[in-house]
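Encoded as structure tokens, the following chain is the form predicted alone, with no partner shown.
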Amino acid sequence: MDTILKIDSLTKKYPSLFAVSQLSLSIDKGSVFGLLGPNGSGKTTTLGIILGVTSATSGNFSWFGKNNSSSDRKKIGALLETPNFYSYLSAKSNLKISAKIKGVDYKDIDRVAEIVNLKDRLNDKFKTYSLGMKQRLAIAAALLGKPEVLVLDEPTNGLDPQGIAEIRTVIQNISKIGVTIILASHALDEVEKVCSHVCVIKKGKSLIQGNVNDVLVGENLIEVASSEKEKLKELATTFSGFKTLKEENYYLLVTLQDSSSSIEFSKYLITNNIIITHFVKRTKSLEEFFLETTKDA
């Protein structure tokens, strides 16, 4: 695939503290790229070095497999902050604005307003609108000129559920349409949602980055039960593939090394002749690998 932003050792370093550090990625057009980690991790400050609104220290990136020029950044819709829209203004005639200000010619507007579902509500003052919608309406803005890339640091901050949902709905339209997208979020449940790739960040470092489906793997986990209790922990201890034991609710949770599958420790418990109430393989979620991943970092 094509690399639509690369980094190499990019370090920002303060009196008193790295922002960044050695901080080393690649992200290949058409995916949705989550920077997560908590507030403070160097997030936002890695967006604003590769959309030059600080420097580096030391290290270097590049977008498109170029060096940096004008033209390139012309190809990049972000949205660090919100935007100072006009409250009295209708969001149409704010776009109308942010249009101008690009050099984009206003037939966009209605282009921008569908993917963010806003077209009935362009009409409308900006004051009269929800926060979602506002967030909404700047994505839209942020849109104007059909960017190849849209970089968004902490899109659902401050949102409720509906505003978070309908930010979730938009992204994922526009990654339909192959904008690739650069999302900075603490949030876990949105980057797992949402994101095709991911990179843990904490103090500035990354600590782990891959498809979100690959970092998920972890452990092989084994939600299982029967009512015959005891024979359960006996035969799951005694499994070949067996790993750790943990007793869960109504049900056991067991870990099996790597090597083995679920298919196989079922096959071993219904040979050995015990009923099974419940049998289901359990993803790692990102929260518990981040919470496991940060820990000690």
Second form
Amino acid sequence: MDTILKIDSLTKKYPSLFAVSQLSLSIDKGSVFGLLGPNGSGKTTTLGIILGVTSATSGNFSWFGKNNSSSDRKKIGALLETPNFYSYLSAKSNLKISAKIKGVDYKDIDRVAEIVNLKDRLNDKFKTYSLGMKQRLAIAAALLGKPEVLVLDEPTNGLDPQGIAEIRTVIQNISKIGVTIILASHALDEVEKVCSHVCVIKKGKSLIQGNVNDVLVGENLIEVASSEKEKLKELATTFSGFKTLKEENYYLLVTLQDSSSSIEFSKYLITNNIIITHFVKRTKSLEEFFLETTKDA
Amino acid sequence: MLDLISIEYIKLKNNSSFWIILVFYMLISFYVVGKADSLPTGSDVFANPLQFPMIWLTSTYCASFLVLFPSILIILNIGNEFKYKTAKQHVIDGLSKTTFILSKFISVCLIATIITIYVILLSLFLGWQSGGEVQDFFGEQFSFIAGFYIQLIGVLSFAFFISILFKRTGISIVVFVGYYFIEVILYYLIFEDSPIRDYLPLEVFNSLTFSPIKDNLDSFSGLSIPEFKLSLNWFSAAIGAIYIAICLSLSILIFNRRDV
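Please show me the structure of the same protein in the form predicted in complex with its partner chain, now that we have looked at it in the form predicted alone.
Next comes the full complex, and the chain you just saw is listed first.
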């Protein structure tokens, strides 16, 4: 498989801390790569370096297996931190500027506006846009000229649930047409929902990386709820693969033994004639996840 | 190159503060140049500073006094790139840092060109109104238009360099205006007896436009009548060009060494 981006022992040292420390990773063509870490873990710094706006203290990176040049970035669509546009210009004028820089024909503007569903608002000034629309416009700008790679830094940050869902749909649609996506996020569920590969970083160091299913699904966690709460509790604790139980607001969080499966647990509950109102297999919460990974590191 | 010009054109065309400051500058300079004939004149040769070919000295000299307006325009223009983080976005989108600085320098040249063309038209209009003779239209004094253009690009380059260095509009304006005072101190106090003072940047740029009135006043006072400056001092123009190159090179150097 072709390697789109290779990072080799990348380090960025600020006077008081290492923002990125000896980070190495390799991203294959067509993958959706998640860079997962809490705020301040070095995600944006890493992306800033590979996008040419931040200089690395040491280490290398290479796009498309070549030496880096600024014109390579014209094949990369990127949204770093915030949408950066002229507030006094219309969305269309802003996209024209991006198109000129990338050497893309103005005709492409309508296409990308269509993808992010902003076609009707193109002539409005950027300052009149809502946060979600600004974010979508930034994605539209990143999509100009059909880039081979899309780099998105916290694309759903600060959005309402509808905005988050819209952005996710856009990302998923783009990845379907074979565009490689690099997504930085602090939201585990976001990475889990859209990414094929993940690298977890904390304090600039890579803790773990690999296929998203291998990395994120480590434990059998099930949210389960029923109107007969006491009966449910009793049944859960008597299940053969039961490990631990925690009572949450309106559901029970049941941890099963590794050998046991959620299907068996579900079957067991049904055969015991209890009506289940909520049954979700979930991965660990980010908090739990990080506590665990950092403990190991 | 054409792409870079059209990028800067889009940014300027839709910027209301650009138009407000530019129109303001044009109106004021029209008023100031137009009033020049009410000042005392004494020379026999050029009785009226608004007649050809003296109008070229008068208009460029008066217009150069108002250079603060376009300088603020440049500071705002560069400041926007940092305020909206579009400097960063341009680099992300594939401009090299050097190309970004050069693209912004195009704004300097665009604004200087617009103003110079305006001053030419203004001079032609006022000169024609004052009943100038056709053969005097483009005398040797027309070279002051070239001087004015270099002066304009020079002062704007200096404002450009300061705004790249300080990023923030407010600080840049304070430093830019503050430098005028610093140079006055350097000129009159520190380098009082030194020839260095003639090579201070703003002094060099100022020497590229020349007041017809000043000469007349000198002749009034009965002192030796100075040799009338008929054309631009091309040596000063060359020094000015060197200062422009320094401002541009330093801007490129600073921007390349910095994380955007």
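Just so it is clear, the structure is predicted and the values come from calculations on it, not from any experiment. Residue numbers count along the first chain shown, from 1. The term rigid core refers to the maximal set of C-alpha atoms that superpose within 1.5 Å between the two forms.
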C-alpha of residue 139 off by 2 Å or more between the two forms on rigid core = no
